[in-house]
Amino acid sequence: MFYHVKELQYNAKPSQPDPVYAKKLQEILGGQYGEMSVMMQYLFQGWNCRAEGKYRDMILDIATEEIAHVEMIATMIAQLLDGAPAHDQEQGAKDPAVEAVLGGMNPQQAIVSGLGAQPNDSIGYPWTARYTIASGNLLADFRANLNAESQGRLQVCRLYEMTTDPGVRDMLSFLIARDTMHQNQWMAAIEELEETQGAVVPSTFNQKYEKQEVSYSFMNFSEGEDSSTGKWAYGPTLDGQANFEYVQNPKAMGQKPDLQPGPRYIHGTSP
């Protein structure tokens, strides 16, 4: 069950309108690594969770917080659009849609959403559920979550640098801090799962059925050998099962492809 508290989790009030910046802010709302993506990703991970109860509880805690972040950013975007479109354009551009285009504002925010936020990214591409990952394997999902929070924090930090509005920066500073916590949260959960289930996903597949001769070989498939100095090329593997092997000149291990002609109804090229 969800219920709505009328107050925002944190302040989301700009010092002045800025429709151009409102367009930029759409990225962390409806973009691939925006708040809508992590909200839906965590909700479905939590609802589908079949593991120990603490994991479901934790996932839904953060999922519900992300709903609050969506609300904060949507509210901020709507307020940045107050008074929009900006009135510093040529006198001839009296039409709001034309003026919006000239000012760099997203015209759909004036035409379609009535000066409100949209479930889109910063160039108007609609949010899609294909951005989300909920596989049922918590270690795989938590690694995806760590990536999402890393990319999300990176984008919020960049947006922080793109404005001097103290109200906007105040809200972004809160989101940046929460992303710091969420990255640490997922790292802690990943470490806990790795201690009990191992580092490789899935841990339940019997490794005798994989081609173990190449399980820990780093293959040099580019010019130069700089990659040989990384920890992925020598020393113990991170799953503790072997040592890395560096293969300087990997050889082809398969056959030369020799495909049969297609049937006549395909109308391919005859041999």
The other form holds:
There are 6 protein chains.
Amino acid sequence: MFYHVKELQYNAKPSQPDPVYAKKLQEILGGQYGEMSVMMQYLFQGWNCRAEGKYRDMILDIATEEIAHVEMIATMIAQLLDGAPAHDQEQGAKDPAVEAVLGGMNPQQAIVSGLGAQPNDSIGYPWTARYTIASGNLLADFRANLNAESQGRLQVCRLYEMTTDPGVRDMLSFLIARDTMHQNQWMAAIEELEETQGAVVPSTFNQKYEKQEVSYSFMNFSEGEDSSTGKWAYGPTLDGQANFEYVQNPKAMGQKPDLQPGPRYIHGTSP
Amino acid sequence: MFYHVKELQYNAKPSQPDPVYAKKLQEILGGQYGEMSVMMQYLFQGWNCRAEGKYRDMILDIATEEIAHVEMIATMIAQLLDGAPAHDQEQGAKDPAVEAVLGGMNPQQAIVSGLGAQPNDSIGYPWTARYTIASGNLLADFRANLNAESQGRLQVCRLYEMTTDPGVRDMLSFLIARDTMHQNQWMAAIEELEETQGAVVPSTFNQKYEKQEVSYSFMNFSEGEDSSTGKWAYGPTLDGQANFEYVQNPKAMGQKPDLQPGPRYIHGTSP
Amino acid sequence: MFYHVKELQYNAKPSQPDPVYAKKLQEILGGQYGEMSVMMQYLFQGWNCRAEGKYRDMILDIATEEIAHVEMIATMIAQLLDGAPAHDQEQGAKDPAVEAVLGGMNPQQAIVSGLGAQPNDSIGYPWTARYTIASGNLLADFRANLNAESQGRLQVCRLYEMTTDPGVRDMLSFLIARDTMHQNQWMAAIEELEETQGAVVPSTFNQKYEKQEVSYSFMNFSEGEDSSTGKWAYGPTLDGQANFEYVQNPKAMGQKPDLQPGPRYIHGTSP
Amino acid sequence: MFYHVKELQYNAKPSQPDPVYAKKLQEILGGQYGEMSVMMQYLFQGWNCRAEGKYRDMILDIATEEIAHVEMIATMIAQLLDGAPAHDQEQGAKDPAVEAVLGGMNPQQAIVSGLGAQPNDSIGYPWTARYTIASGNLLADFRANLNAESQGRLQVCRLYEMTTDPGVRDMLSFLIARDTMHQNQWMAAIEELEETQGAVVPSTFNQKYEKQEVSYSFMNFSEGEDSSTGKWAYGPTLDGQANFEYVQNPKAMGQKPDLQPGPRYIHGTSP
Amino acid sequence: MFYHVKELQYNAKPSQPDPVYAKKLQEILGGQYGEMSVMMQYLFQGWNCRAEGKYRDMILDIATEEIAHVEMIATMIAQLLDGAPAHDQEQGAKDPAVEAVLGGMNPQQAIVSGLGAQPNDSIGYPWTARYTIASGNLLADFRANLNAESQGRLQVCRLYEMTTDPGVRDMLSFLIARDTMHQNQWMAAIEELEETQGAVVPSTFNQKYEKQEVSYSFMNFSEGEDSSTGKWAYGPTLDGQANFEYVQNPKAMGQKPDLQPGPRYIHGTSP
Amino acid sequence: MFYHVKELQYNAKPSQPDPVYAKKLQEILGGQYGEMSVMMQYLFQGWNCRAEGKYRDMILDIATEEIAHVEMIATMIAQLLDGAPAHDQEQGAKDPAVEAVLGGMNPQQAIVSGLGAQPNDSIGYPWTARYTIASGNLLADFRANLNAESQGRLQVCRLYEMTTDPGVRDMLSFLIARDTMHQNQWMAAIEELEETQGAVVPSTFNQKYEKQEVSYSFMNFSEGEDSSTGKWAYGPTLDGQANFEYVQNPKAMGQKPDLQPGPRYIHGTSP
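And the form predicted together with another copy of the chain, for comparison with the form predicted alone?
Let's see the whole complex now, leading with the same chain.
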């Protein structure tokens, strides 16, 4: 169950409206790696958690924080949209320059949401649950989370570069700092799990059932060999089980496919 | 540019048809973490790569392999569907047991694709490009890739458990082994990049611009404190810059939002 | 079955082309609350109707009108796009101002539809059937319809404010008037149904099976009590069965979740 | 900002696992009218609210409650999935009856989420933000909310009929009761707004700009006249401004469309 | 503008309910190549038509017929769902065989649409406008239409094979016949256009601007040469301009890509 | 299985960056009729092919070429984005003209993909597998392919007209030429199949089961008769089986629908 506190987790006050930037900022609200994604991903990972209690608690603590991040960004966007666009019935905006700038605004933020934030990304594509994962395997999921926080911080930094508004930058500096923490948090949790479970997900599948002769081979599917010079091509593997092998000319090991004709009632094309 | 080889990378021959399993197997072909996702993700990461040549080469080598994995699974699915469903014009299937089993088949694999594989997942949802990321930042993207190979191997292992067909298991054992390699590969590449760039993405954003007082704080947004007992709550942070701090009762640091009325021509509800 | 009349239900003639406005106008054609949504929603409600004949007839009458509204708006959009964009092979548009204005145009209206209307909204997102509902319960659905006509009229009014073209405004004034009628129509139909069925949907579920101690309680999930001052917090309830109760500090009534470990073959993380 | 309480708002304990029912129950979690929809709809309506403070507070109180409903249903689903499916590596399920029943299970709840709830509906379609609306006009939005609670309660009642598990029914009886309250709540809020603003949304658009001769006409677009016998066809209109008029044979009032040829560089088909 | 006729274009009366078949039949209602697709595709092609009047008229005649086809199938589905599923509060269905068969039913047809048709396909995926095209070039679009009627008739024939219900087959036999006509219709219209415009779309683009040395070459991107034995590999081309050329070993003609580093403020990975 | 060649199939070098054009060019990469669509459509048609070996080989040859086309366009887009947008932390772009032009850029190409191509179309909508078809019936599918190459060439020609950059036009002239070939290729393959199978898909369905009295009738669902003057309305049908018949006033041949009340436990509205 949840309680709401009326104050925001941190300041969300722009120095002035900027409807074009309001459109861009939607990316970190409702985009693939926006705050809605981590909020919903962590909530479901927490609710589905069958592991030790400290994991469930930790995941739901950060999930709860992410709801507050969505709230901050939504509040910021509504203020960036204040008073836009400056068209009205008596005096249609006729200044081509104003028109041009407003051309960069998302029209739905006026027509649909009436100058409010939307659960969409920077091109207006709606948030979808397929952005999230809760697999029941925490090591897999924590890697998903580390990726989400990495992509997320990258996007917030890019948005920081695209504005000079001190109020907007103040809020973004908070989100960037929290993403620093959250990257560290998931790295720490991953380290803890890898120590007990091993590095390959899932660790509970017996490796004798996998085709072990190709478990550690880098296959070079192109004519040059630049790809042989990275850590993935020689030396000990990261799971500590073997050494990488570089296969210069990988060959097909399977059959040439030859499908049977379909039955008559399928009305396909048969030989 | 690409060339095609008519043989498969590895065997894809089921012992017998199984249309219900054909439906499930679609998950690792066209699902969120199926082979189409890694194929397209790696292709775009390679094509967009602005880094050292060895990274581009390595990414495109594995991308090219993934096309072959899609091919193997598609070929397998077509064979699992051989001869299904056993309905025809003269003699409709009337055996309730047959009906029941076929109830578990995906009807589109008969009606739409005529007993062929589809670029969809196990519930028939079509593959979408929003499953992929190519951000231009390789450390971020390699974390995405490590996650994709972790979720992917997990799903293939679960599918391995759901069948006893030796031919299907043979193919899956190959895919599981390659996922072992690919997890190791991305871990190695991540280690290489972290050594030169640092662990927090993006490393090129100057941390003095972030709100540093909250960069390493775990915030406990619930009444209990189980979450204080993991590695994310105390001790040195993984980026080597600080120690984790546990905040027992995080407080709101921002304003109580108070939005201005919208302009008249928006026709919203104002105070 | 349907017949087509070649004339439009009402005028759809712009005074001049305006490709940027053509993009915005797509919202009320193929958007969440555009004419395609009410057209398809009413058609399916009518076709699925198991109630008295007058309801089926009324619903299909309005559905048939809505097809004509889609036709009018599509015709208007095609004309707003006349002659845009002014690029051609011999003389590429080089005037930055023209470029800037055209930057606000939807590129698909040139590249994909060749200066024609699209079944999409103002940001180009395609219409989807998930915008509609036909539940088999008319009181529920008429509430959906009243909402659709309310959101729809609101959006048309906003679009009316964004243009000064007399031809466009003439068409919009017709659509706004019809939405006035349609809001009244659904309010009348709702009133008629509520009189015989009661106000809570579905009225046929015996209330003794619901947890009646919380059927009329407003729960205050935040620290302040502004929410206690509206009609939803005191006085008789709208279904005439009780009085609203204001719960100042709602408490959790359920268990602390404690999930069982998953089976081994699922390869999740267990305690 | 938000805080999490570890206990659920109400009991969510099934008497026994039922993976087929777990699939169906997803509808009210991640479906078009599931709890995720009202949760996100109310959150955005609250965050974007530019009206009187009591509305914002009320909306966010109910939004916060809805997060707890998602939590309850997710927890229930995870338990309904306990131990399913009963396949494993040593002993594949071979009993056709078991196979048949499991054919009704959603395969992603095993393969993807490892026996956890998903942010999807009962056929596995992912939740999308296009299910929600926050328009900035509260009367419009409260009608959306009343519809959502009507469709929602209808679906929960249908699901109640589809199970006999006392634990599941106990939880559903709570959700049904809360939906009774929430329908009453939005009806009360609508009544309050209509009293001050009038019944037609948006009330701030001057009706002199609409085509008033068709503002109150029911148009009969079919040959019979059953549709003339409802309250929408005669008597005073619900906004109190006029009487309904029944138009037996509505005629086209607009032009026969005649589009100009497109420019040469569009390469369309011209006359 | 449109008028509705209360009778269906043709019979739509099943001999008995069959909820599992009702699910499958959705494919030709709301699937990629269902009747909704041709209905919307033809409506938009007609409304956007800038060519000779006879084309617009013809396209809208067939579009209007397609609305009636959607109506027939929707009516059929509602009747196939009559009385399903046989669960109720007093007596839950406990017969495993009944359960098993019902496992093949789409749960949304009970929970969401209350035994009514849905604008979705046979796996419940919602119809989307991206299934349609209206490009402004009639030759291109008539090829799209010929494809749609080919895929459509194929799917109806497959569904015909999956039932023995005489009432269902009666309706399908009508739809199959109309698809025979519609394939012939589009072939005739294509022949007419090709005679005046030539066979390659768009015919108005001057071929001197294309890279003519590869305009008629079949490129063999694999090791074997089976592909050299079809009509596409030798002899005169279908546009009458040249002869096909078979290129046994196509070579790369372009550069090895070498992208510039991104700017600093993008925070990507640079060499 | 596949091999990668590091050189592009043809040149992809723009004369200068142009981020606004980069957005538009996405249409033929990840749009409905972009290169990703034909690549995936042909791959699945080839992998699912149950017909003569030469068809499978031919389809996979062209599929393999299409991967190279995606590669060329992706490479072009990355270069068109070089150095955009010109914002940075020290000196925010303040020039309104620059702002205006950049308003036409897709913000995700900076924020999400860091100046790289995306698997999306020109408005940023992600590529979806529902753009493709592989039905198992080659005549149907080759018609789909002919349509795809027709729409594709049309779009590339339109994009050619929208730029004057010689490098971009060079690449497009190659793609246009290949689309000339591919239209000819599918026309040749269609001719070959029609000669042996007949023109109506599927040819294996016995026409005696279709409602033959309407198999060749054009139905005029509107008041005028312009539609009677095309080749689809008189003379021999294209399948050589009959003559077209023109039905001036098509009448309803089916029942007036009258649905039964739903069962009580569905809680719908009954008569």
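Since the structure is predicted, the reported quantities are computational estimates derived from the model, not experimental observations. Positions refer to the first chain, counted from 1. C-alpha atoms forming the largest set that superposes within 1.5 Å between two forms make up the rigid core.
On rigid-core superposition between the two forms, the C-alpha of residue 265 is found to move 4.0 angstrom.
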